[in-house]
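One chain is shown next in C-alpha cells, namely the form predicted alone.
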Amino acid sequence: MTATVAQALSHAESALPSTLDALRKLAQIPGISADPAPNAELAKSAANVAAWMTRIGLERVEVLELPGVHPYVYGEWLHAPGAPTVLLYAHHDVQPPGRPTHWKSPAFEPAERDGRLYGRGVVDDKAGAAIHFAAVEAYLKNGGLPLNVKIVIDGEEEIGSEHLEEFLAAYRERLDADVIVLTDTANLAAGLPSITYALRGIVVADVELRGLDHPLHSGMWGGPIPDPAMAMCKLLASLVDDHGRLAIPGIYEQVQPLRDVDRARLAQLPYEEAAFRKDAGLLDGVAMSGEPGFNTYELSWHRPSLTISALEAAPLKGASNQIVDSARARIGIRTVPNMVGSEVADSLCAHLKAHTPWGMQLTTKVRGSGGWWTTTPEGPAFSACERALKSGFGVEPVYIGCGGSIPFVEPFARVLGGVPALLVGLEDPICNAHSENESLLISDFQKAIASAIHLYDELSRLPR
C-alpha cells in the first residue's frame, strides 16, 4: 500500500459521518423518475449531486439536460497525464416509495436502525454515487487521484434510461475512458463483495381487456355478460405453466445455453435454500417456482422469467357488486442472451391476442425494452478489481450474475469500443431495493468506499 492510499483510507474513515450526512440529505429528495419530466424534485436532486461533486473538487461539473429528459450530472478530474481514465457511473433517481403504511419510518426521511440506513434510494443507487464521491474526495484531499476520472450520474435509470441514445449522441465526446466502473449492483451476501458479469434485459408491456362501455350490476347482468377482470386472470395465467415456465410459443428458441465456465462459477457459490427463502420473505408453505432442471442462481440470472408488476380493475375500497368495464395489467419479461427484445415483444403480443377470452377487446402497448449484457470477466481490469475488493472487504470476492437490468451498461461498453466494465454494488439480500423499507448496510458502505480507493490505485497501473 502506498502512502497516498493509506492517507486516502484514513481520510475516508474520518469523513464517514459527513459522507453519511450528505447521503441522508440527498435521500430526502423524492426524485422519482416514474413521474414525468420536467420534474422539480429530480432537478433538485441533480442540483444536490452537482453541488456535492463540486464540493469534493471535481471539475467541469454540469447538469446535463435534454428536452423532456430527466437530468444527468457530469464531472471530471483529468490531471493524471499518461494514466488511464475511468468512467464512474451511478444514478440519482429512485423508484416510487410504495405503500406508506408498510414503511417503518417515512420513505424520504432516512433513519438509522441496527447498523442500517433506511429510506428510498439509500442503496439504489444514491449510495453508489456516494461511494465514488467519498473515494474521489479522499484522494483529492491528499494530493490528487492516481488516474483520470469522469463521473456520470444518471437521472432516469429506474425507467430504463430510455433517452440514453439521445444522451450519448449529445455528449459522446466527454465520455472516452479505458474502463467503466458501475456501482448499481448487488453482493451475494452481506460482507461478501461480488463482481457482476451478466445482466438480464427486460421487455415491458401494458395490456388492457375491455368488454363493456360502462360497469354493470353483477346481480342483474352476471352470467350472460363476461367479466373483464376474470378474462384478464385467464389471459395472464396462460403466460406460464404450473412450474412458472413461460408458455409463450418460441420464447426459448433464442435462449443461449449457459457456458460450462459460467456453470462452474455458479457451482462455487454458497447457497442455502432456507436462507434464500428467508431473505426473500417467502411464506411458510409457499413453493419455489421456475423451470425444472435449473438451480436457483441460474433461474435468477441466466434464464428468462415473467412477472406481473401491476394488475387493476377496481380498488377494493369503495368497490360495489359490479362487473367492471375493463381490466389492466403490466407484464415484464426478463431476457437473456441471445433473446432479441423486439422479437420477444412481438411473441408476447401475439400470444395475448391468441389467448384473449370471450372476444374481449385487447389493447397492448410495449413500454420499452432494455438489452441483456454479459462479459467474460478476465484480464487486468478484473484482476485489479478482485484485489481491490479483497483489500476493502477482507475476503475474496465472487463472480455473480444479476437478474435485473442496467440499461446504461451495454450501450456505453459498445460505444467505448468494448472497454472493461466492472459492476460492483452495495445491495444485499435483505436491502429491499424497489420495495418498502429499502436499506443500506453501513458497514458494507464503509468497506465499499475503501475498496473504491484501492480500485483507483489498482486501475492506475493498467496498460492503456
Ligand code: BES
Second form
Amino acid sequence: MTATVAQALSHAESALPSTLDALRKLAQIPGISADPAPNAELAKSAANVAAWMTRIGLERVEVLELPGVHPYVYGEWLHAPGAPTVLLYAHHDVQPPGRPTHWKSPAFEPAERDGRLYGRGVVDDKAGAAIHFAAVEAYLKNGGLPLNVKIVIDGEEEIGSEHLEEFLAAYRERLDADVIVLTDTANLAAGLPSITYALRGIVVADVELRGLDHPLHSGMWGGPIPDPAMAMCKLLASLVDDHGRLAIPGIYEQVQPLRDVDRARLAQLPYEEAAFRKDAGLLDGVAMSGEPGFNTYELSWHRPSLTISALEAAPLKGASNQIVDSARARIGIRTVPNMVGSEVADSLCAHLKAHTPWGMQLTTKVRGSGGWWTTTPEGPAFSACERALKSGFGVEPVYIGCGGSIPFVEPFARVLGGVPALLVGLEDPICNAHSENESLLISDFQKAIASAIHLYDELSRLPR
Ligand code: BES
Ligand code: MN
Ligand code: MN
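Since the structure above is the form predicted alone, I would like to see how the form predicted in complex with the ligand looks, so please show that one next.
Shown next: the complete complex, the earlier chain at its head.
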C-alpha cells in the first residue's frame, strides 16, 4: 500500500522536530573532506547517515568503502514495480570551518537563532540529505513510496568527487534510474524555489615562486635582490585586467556565447544591485567587477572567473624586515561551456611561466578539476518539479544557473544515459556556505521537504 501525499505531508510536519534533531546530530560531526583519507570523522559521518537511512526504512543500506576514498553511503527502496526509479543525491562531507573567532556559535555545535540553524555543513549539504530522508520517511512510515528510490550520499563532493570514476566503476550496476534529484544548489532568494539548469566547472592550481634559499635582511639586501612576494603579486596581477576579465591568452576562445533561451531566462529574474551587494556583504565604496556589459547573473553563472583562494609569503604576526625566500598561492578558475578543463590548466600554467618576474623558480601543481554541466530544462520531469515546488513553497519556481560546481552531475547523468537531472536546494544568498556562520533557513527546509513529497508523487507518473 502506498501512502497518500496528504498522509506523507502530515507525517513530515509532525516529524519536523525529530528531523531537525537528527540534522543537528549529523552537523556535530566534522566530516571535512579536505583532510586526508582515511578519516575517522568522515567514517563517523557516513555511519550516522547510514543509521538515519536504516531508521527510516531504507533497505540494503551500505557505507561504500573504496581504498583511500572518503565513504559514500547508499540505500534503496524498490517495491514499486512498474513505477519509475528516482536516484536522490546529496553530500555529507563539509568544508573546513575557517576562523573559529568569526563564528558566533561554534562551527560544530549547531545553534538556532532567528529561524536559522547555524553550523558548518548544515545547508551545504547535510540539509540536502535530510530533505531526502524526511520525505522518504514520511511515505515509508505510512505504507510505502509511489516510486522506487535509490539514494547516494557523497563523501567527497567538497574535494571534487575525485574518485567518482572508481565509484561508478565499482557500483554502476545498482545505480540505474529514470531521473536524478540533487539537493545541493541555491535558491535565488529565501522562499523563492529555484531549479538549477547550469553549473560552472572549476580548475584549481597551486603556484609557488622561489627566489632565495633563505630569507634575508631587507636593509642589507633590498635593492639588488628581487622580492619573491612582489614577484608573486605581479604574477597574479597579470592574470586579469582592471575589470577582473581573465587575461590568459586564448581563454575566451572556447567560451560559448549565451544561448538566446538562457538570456531570455536571465531577463525574467528579479535583480536589484543594492540587495545583491548587501547579500554579498560588499563594503561601501567597493566597486563590482567583471567584464563590462554583462548582466550580473551572466557573469556569475555563464562566464569564467578567477579567484585567488589562498596566498602566503610570511604572516604579519611575527613579521620582520625581511625579503622572504618564497611565496605561494592557490588559483581557481571557474569554467563554462565549452571550456576544456585540461586545456584551461595548460593555458594557465603557460601564462604563469611566461609572466614569472626576474627568473624566479616557478612550480605549478594542478589540483584537479570538475566539469561544467548544463541542460535544457524542459520535458515532463521538469514540469513535475515545477508543480512540486509550487505546491511546497506556494510560489512559482524560477530557473537559475549556478556559479559553483558539483562534479558528480555531468559524469553521472551521462553514465545513466542522459536521464533528466533536477537540481534544487536551500543555499540562499545569506547562507554563508564555505564561510563562517553558515546557516539554514528552517522555514525553507520545511517547504523543501513538502516539495520533495509532492515531487515523488509527481515523478511516479513520469512517462518512461
Ligand atoms: N553546494 C556547492 C555547489 C554550489 C555552489 C551550489 C554555489 C550553489 C551555489 C558544492 O558543495 C560546492 O561547494 N562545490 C565545490 C566543488 C569543487 C570542490 C569542485 C565548489 O563549487 O567549489
Ligand atoms: Mn554542496
Ligand atoms: Mn560546498
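Here the structure is a predicted model, which is why all the values come from computation and not from measurement. Residue numbers count along the first chain shown, from 1. Each form is matched to the other, and the largest set of C-alpha atoms that superpose within 1.5 Å is called the rigid core. Residues that one form lacks are left out of the comparison.
Enumerate, in order of sequence, every stretch of at least three consecutive residues present in both forms where each C-alpha is displaced by 2 angstroms or more between these two forms, superposition done on the rigid core. Residues 1 to 3 form the single run that moves by 2 Å or more between these two forms.
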